[in-house]
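Take a look at this single chain in structure tokens; it is the form predicted alone.
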Amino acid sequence: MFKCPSFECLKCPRLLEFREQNKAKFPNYHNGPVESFGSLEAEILVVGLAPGLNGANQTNRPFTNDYAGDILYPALKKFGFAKGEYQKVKNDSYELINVRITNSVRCVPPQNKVTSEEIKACRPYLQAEISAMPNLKVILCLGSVAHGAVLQALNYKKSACKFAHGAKHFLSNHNLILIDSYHTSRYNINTGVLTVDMFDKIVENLTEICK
């Protein structure tokens, strides 16, 4: 059975150092590898970049108490992939339906930027998670970093599938569909790179695939 990385994971010195700094600064935060959210039986896996400092790093649930989650979670509920109320805490009544959410890197990085070495160090967890999902049909990648991490986890070259918002790639070796979206970050929303309507269309498309 798949297990998320624990506090004993010591693979990434830079992230470990940042974790120790955050323990001193935010002693009530989770400050460790963030657990995935949702059932392994789901048909859809959403993959993000990494936990936000005051979001998932605090709550131990991906995108929770993070601006990106303010876009992601309402969209999932709008199209029937969740129920309950998203209240920005782990123990709210919000429940995913046929969706699981994780990140390419499980620990919060400084300045929200991960290195290629950190993505590689976390890759075995992503590979194991995908392998542990028997009903998986679709992987939704939020951003180019997640896109690249998923391709590498599935032993594809990045050049095999070009990232583009709304792009749909069939990964024949695994019988999976990979769908790309711009990340639901505050920066992308504020600059107009991504709008709520644009992201809603991405999620709505999932309903056609996983009826």
Ligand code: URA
The other form holds:
Amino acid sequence: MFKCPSFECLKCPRLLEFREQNKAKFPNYHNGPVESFGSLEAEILVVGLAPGLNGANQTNRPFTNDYAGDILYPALKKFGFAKGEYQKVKNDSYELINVRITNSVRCVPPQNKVTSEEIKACRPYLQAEISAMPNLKVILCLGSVAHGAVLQALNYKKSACKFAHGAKHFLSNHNLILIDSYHTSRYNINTGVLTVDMFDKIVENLTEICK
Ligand code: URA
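Moving from the form predicted alone, what structure would you give for the form predicted together with ligand URA?
Okay, now the whole complex, with that chain kicking things off.
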């Protein structure tokens, strides 16, 4: 049975120090490893970067109350991968259908930047999660950090396949399809690197693979 990391995970000194600062500043926030969202029975796993300070780190649900969730969650619903209302809190009525969402690093990092040591420390959780998904067909990586984290979790080199928005890589050793998208971050949307239409196309593509 897969278990998300608990508050007992003390692997990352920098993230623990940040957690302590955030506990003092935002005592009502979750301030700990953020749980994944969605069923382990899902065919699709979406992998993000790490919780946002006032988003997932507050709500304990990936992308929830994060700007990136404002792009991700409506797109999933538009193409039948969710139902209910996304209201930026964990106990809203929004439910994922055939999708699970997790992060490369499960604790909020300072300035939204994770280190390679932190990705490595969190890897066993990602590996355990992937292994605990018996119907998994597709991993959608949001951004190049997630792309590298997933490849390494599956024992490939980060460079085994190149990150490119819209790229589809078949990982024959695992019988899995890895799909890349630019991250739905505010920065990418504001700079036009990613548009809502571009992201919708990525999600629409998933309907072809997981009907
Ligand atoms: N961005 C991510 O990559 N993950 C989250 O959970 C929130 C924002």
